[in-house]
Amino acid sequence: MSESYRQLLDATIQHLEGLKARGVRHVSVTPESLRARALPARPTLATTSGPKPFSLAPVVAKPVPAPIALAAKPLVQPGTQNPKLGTTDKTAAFAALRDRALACVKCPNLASSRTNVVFGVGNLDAQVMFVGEAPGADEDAQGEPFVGAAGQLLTKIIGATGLSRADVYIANILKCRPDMPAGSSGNRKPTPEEMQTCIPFLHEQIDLIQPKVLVALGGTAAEGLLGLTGIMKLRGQWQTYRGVPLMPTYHPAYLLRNQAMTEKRRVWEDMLAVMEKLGMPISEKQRNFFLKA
């Protein structure tokens, strides 16, 4: 490879970074766009003694050519509310999302660990979005998530206000089962670290999906989104996330290992606060739910 062509590839990397960084996400280049960056002036690549990715020195030589004139606009502007998309483009554009996630290595510990990937499942017009941490077992195992014990609990708790799984949509921060050390069972928390790397591919979920209301499932998952600890004091307080409103309640693991009658009633009561947000009707008897007689 000539320097003059490792120079423009570099050049061409280091902007359309910038540009995913400001959530481009389809870029198209002109003929006029490509024949400009074949002029010979190039920026010449900085010399430094640590690893820097795409870091340019400042040109010293004669002015060179304008970047690539690139006509791009993402599909979804991050965190805005935008007009929603048909479904056409939406299908298509959640087909690539997850093409990227299943391909994704970033965290080489979990895609060498992983049975699949477990991008996420329901409704892409789903008004109500719920987000957990990680996939276990039973979720590395069928790649979906919530299938275990847990989501058969989930499910039933979606039931009961009236709509079902295939009503709304259902995600985790983290897309793949963490690692287990050698001969141990059970599942891990995800580490800060890992959510953090993996929180982009539930950015662009929530985005294209544009839900009405967001719900955390568990102290794990509303660390993740909004960097709050303490899941007993903040289930049941709205919070925001990304401009929508975001419910915090238990996760429906802590249900099958509290049965407590008053631990239901909490997340039945953050549930109904849901359905009211989202206008649904509710009835009486779906508003005594797990009252004592």
Given for the second form:
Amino acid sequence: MSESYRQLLDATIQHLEGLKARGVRHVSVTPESLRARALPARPTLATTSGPKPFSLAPVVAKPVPAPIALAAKPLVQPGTQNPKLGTTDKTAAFAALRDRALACVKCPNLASSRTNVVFGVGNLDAQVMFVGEAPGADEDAQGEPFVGAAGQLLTKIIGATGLSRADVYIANILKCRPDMPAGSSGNRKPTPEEMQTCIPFLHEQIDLIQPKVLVALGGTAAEGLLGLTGIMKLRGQWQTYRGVPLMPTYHPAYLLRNQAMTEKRRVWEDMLAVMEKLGMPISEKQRNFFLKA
Ligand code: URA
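And the form predicted in complex with uracil (URA), for comparison with the form predicted alone?
Shown next: the complete complex, the earlier chain at its head.
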């Protein structure tokens, strides 16, 4: 058993014992979360056949997992930049933060319309964190961000860099699906009030994970994190969020609507910039994805 796995196991046991001591008797765990606990903590960059450019072909839908539902107290002060935490403290602090988010009812309309709070998914030691707008219907149903059509494209974009979803962390500005009028199946942009109410959870996630790079997916993510509007101009230009380099890029849903090669290449160039910033190896093939032959 590797040292990092043993630390993760110890942290999990400690957290569960803490819950038990506080009277919690039932804990449900998602298949995703179980899988994450079985994975190595650091990114694995290369695959034998090498990363492929992302295509827009759909992939098969996953079964619906049950959400994690725990009750715990916060270990860190909300809104503060945390010092580097050890694995045990970080895991416990993250679990406590998740519990608070899952119990949140600050937006009564969203609390009553949601199926799941979509907290976030991935590696707590991720070097790169992707931030989207808000859960859609699929994410609300499954309790996991970016699992619908746009999410499947995001998974392919991440795969094209040589990373996987398990290497990175994925979250949204809003943790609940923006409610829609009865009978309407579309999505709506979060209101400024909803964003302001929810964003402290994301700030704390970033403070705990301390990624080397943030990627803002689309205008709402850029606006929520930077207070800047105009993703068409912002994309591809490095920004800084509380000292962390942040790359704004187009939302994958935009790429589904506009399938022009030029737009895919723009997003890919943003990913190449992220890979360079992280010191990741970039093959000649990767450099040339979405360039005309
Ligand atoms: N779009 C987002 O911005 N986030 C999701 O989780 C899914 C779609």
